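Presented below, as structure tokens, is a lone chain in the form predicted alone.
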Amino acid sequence: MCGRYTQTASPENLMFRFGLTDQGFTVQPRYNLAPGQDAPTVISEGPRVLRMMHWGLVPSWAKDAFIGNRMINARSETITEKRTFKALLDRKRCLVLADGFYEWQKRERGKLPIRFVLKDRGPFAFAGLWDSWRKPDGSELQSFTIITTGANDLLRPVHERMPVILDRKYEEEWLDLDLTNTARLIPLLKAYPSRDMEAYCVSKMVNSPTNDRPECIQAVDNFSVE
């Protein structure tokens, strides 16, 4: 699963990396993003558009927003079997912008948080699905879920699953809503290669989502993944 991640790149870096035009948006660095919070995503509306969305999918048919607490992730293996996810796979795919994510490993001293990043430490995109829900007051809530898959060799000692990090060359396909052939989409939802990633232990301050500061992503004790 994916229950906490980071996005610390500047707006200028995100614009360059994801081919965004200057929409006057402001994206604050996030060192400990948690479910229920707003996060930057990219959708295609002709040009690519950056949208801040709520993490925790609230489908358009939901009676209330609480369902989002249970829909922060969607399993790639069953995404075409779940009616809600299958409909969104056809028409509402998004990039969830990130530059790292956390998982917790059990050790003798207790659970230790570990941050996983690309070796170049650059921003990347999780594969996401999104939807719009009409609030009781008539306003609109846009929300997303992150697709997960089986862990790669780097993640497996820590957790059996990981978020789908899209290969950069497939991001355009993922955003292309003219592409609805699941036989082409599903193969994109695979584990990112271990050789292109690295991991390191961080402070237990990330255990609390109220802590969202640069110290969260600093390496501690020079421990590595075991």
Contents of the next structure:
Amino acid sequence: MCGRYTQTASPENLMFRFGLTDQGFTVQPRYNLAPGQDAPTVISEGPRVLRMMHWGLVPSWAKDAFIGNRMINARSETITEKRTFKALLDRKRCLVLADGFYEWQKRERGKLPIRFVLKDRGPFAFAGLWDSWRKPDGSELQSFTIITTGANDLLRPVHERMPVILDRKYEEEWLDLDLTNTARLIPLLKAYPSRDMEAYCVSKMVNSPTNDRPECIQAVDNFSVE
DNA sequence: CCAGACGTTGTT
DNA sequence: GTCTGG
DNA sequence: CCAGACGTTGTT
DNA sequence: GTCTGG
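Please give the other form, namely the form predicted in complex with the DNA, since only the form predicted alone has been shown so far.
Full assembly next; the chain just shown is listed first.
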């Protein structure tokens, strides 16, 4: 699954990497991004635009926002069967911008946090779905969920599931609202290849979501990831 | 037809 | 144990 | 995901 | 809103 991640790339870097056309947005580097917080996403409105959205999907029909606590992920295997997600697959797809994510491995001594990144250390996009919910005060809450799949070889010793990182060449297709045959999108939701990823142990400082500092992504000496 | 759910993960 | 908040 | 709270009444 | 269960 995916319950914590990082997005440390600069706005300039993100504009270049994701072909954004909007100017002047601000994105703070995030070393410990947790559910319930606002995070940068990209959607297509013809041109691609950056949108800050709330992590934890609150569907349009929700009576209150609490459901978002339990909707931080969506299983790719059942995404066309589950009411809530199926409805969003047509026109509510987004890229969730990131450059790493954390998983906790259970050891005898407790849980050990591990950061996963691409070997090139560059930004990437999780496959996401989003929706808009009307708050009691009339304003709109835009929120998203991150799609998950079975773990690849690198993840498997740590955790059975992992977030879907879109192959770069499929990002355009994922955002394309003119694409009407959404069945074509399902094959894109695969585990990213292990050979293009790396993992390293980090400090337990990352356990608390209140710690959002560069030290969170520093490698620590520990037993090797196995 | 209406009522009620709508989700994931991990753990038991 | 379970839920909320971050 | 993890951390931290989880409750009422009455009084100050 | 949309689907499932009764």
